[in-house]
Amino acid sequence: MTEVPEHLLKKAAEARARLSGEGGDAASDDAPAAEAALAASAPVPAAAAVPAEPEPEPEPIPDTPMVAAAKARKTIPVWVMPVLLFLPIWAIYYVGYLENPPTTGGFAFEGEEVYAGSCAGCHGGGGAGGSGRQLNGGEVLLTFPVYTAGDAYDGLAGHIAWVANGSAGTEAAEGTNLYGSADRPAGQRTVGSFGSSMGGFASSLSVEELAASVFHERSQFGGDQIDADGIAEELEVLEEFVHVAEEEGIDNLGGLTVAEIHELLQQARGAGGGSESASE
């Protein structure tokens, strides 16, 4: 702090005396000078700090067309998320379904394959016949009709026995040259009457393959002699027939008579159910 000179202090005291009515006229002459000196000696207050004005916010940079398009694009709906989560499960199921088709489809497909490789050469790819008899148009089921509980003749058993034994095997097993249903409109078939013999397939086809080929012929060429329910029932019986034969230790159907195959089918019908399950 600056030290005030003595003469200025004296003048300041005289000025106060004048203001208070003391010191007379002489002191009044020096009053302005004393007051000026007192003012000069007083400390100068520091200037008040002026608050700084806030800087204006920068203007936003406009989006590029690509960014604007991305912001305007619709987002994925909420309901899509569960669907996306389910897709891997569905894919696993779908692949497994293709690799392991249902038993029904597999059995039917196998019958088509066996027929194409072992039967179509004589009976034709569509069953129209050739060196072998006609099968399509319901002809096959006129010879080997759909079985109903109590029938005297089991057409399904007769069909299996005929494919397994062929012409020569049928005569040997049955002791007759007749085969098929006696109720056929044109009468019961006679071995060799067509001009060519039927080969037996028991030695070249497994029980499953032979049963599958029989199903293919009946389901594809049966015409109006069999409906969808009848086809489904025969499929169920034939699939079960394969299991029964396996349980009985039968891996070759050659030499079995129609009656013996009928007994195996009856076991299958009893296990599989359906309208054919009733015993005679």
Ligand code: HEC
Given for the second form:
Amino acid sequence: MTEVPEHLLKKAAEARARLSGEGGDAASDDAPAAEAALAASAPVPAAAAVPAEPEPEPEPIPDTPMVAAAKARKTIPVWVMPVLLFLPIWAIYYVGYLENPPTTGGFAFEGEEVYAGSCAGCHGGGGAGGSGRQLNGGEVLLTFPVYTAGDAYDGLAGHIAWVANGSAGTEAAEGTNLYGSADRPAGQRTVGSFGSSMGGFASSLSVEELAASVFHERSQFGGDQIDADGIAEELEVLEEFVHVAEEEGIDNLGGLTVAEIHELLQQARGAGGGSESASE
Ligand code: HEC
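Having displayed the form predicted on its own, please output the structure of the form predicted in complex with the ligand.
Starting with the chain above, the whole complex follows.
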């Protein structure tokens, strides 16, 4: 609510007094003239008086300590900005994850990537071999066959142990230079028989990466030694194997024997691997 300044009220009162004073005789015979005089005299000095006597600025009220503190504080810490920026990206990613958890596609894709990065240099992108043995055309599964319950040799366990330990590591862990299936056509493999040796990957690959590279070799290079059902079953077992190893606190497969890996795989097979479970 604005109060009419004192001086303006005073001016208005003066104007009214002037009008009624003069108007004693003027009101009767010359009212329009008096009105004109009022219009001419009263507003003009009033308007002129405003800039002459400007209303004094109200004294600024000093801030209380609380208000001063509130003004001094930055309202949003700087680190919050990137967090807020990434929140929607994370949300999209998370929803995508829920809709499509990394199972089949993820594991196979990971295997392809690991193989290309760590194995293809010696074994060839298509597994045809080079400075490493030929794996394709079913060769890899002749050495490490698909396991069926009751088999004397677990080829899947042998394959994992081989990649984890490499040539020298396999010999050290097993106490023999023989590896792979004893029933391999033309005889069981012996370490170093290819003419050069392979290093183990237990410390350079995670359990999951290693299992994924094994899956890639078996599913892509297995030829007629494995069919689609066999591939689906091994995929399930290998994924479960990664979980079992994690539960057992094993993050490095180095030094484990084929028999020890077979034990872990049996746990994985018992936990749904090998059965036609409703995962897809
Ligand atoms: C430095 C070259 C090199 C790299 C890299 C390499 N290998 Fe090998 N690989 C070999 C050699 C050499 C042999 C034969 C070793 C021997 O006779 O002792 C072999 C043998 C194998 C075998 C046994 C094949 C058979 O039938 O006997 C498998 C399986 C295998 N490698 C898988 C892998 C995987 C999986 C990777 C990647 C994670 C990999 N290799 C990386 C050189 C390599």
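Everything numeric here is computed off the predicted structure, so don't read it as measured data. Numbering follows the first chain given and starts at 1. For the two forms, the rigid core is made up of the largest set of C-alpha atoms that agree within 1.5 Å on superposition.
Colleague: Is A232 among the residues whose Cα moves by 2 Å or more between these two forms after superposition of the rigid core?
Modeller: No, because once the rigid core is superposed, the C-alpha of A232 moves less than 2 Å between these two forms.
Colleague: After fitting the rigid core, is the C-alpha of A259 off by 2 Å or more between these two forms?
Modeller: It does not reach a 2 Å shift.
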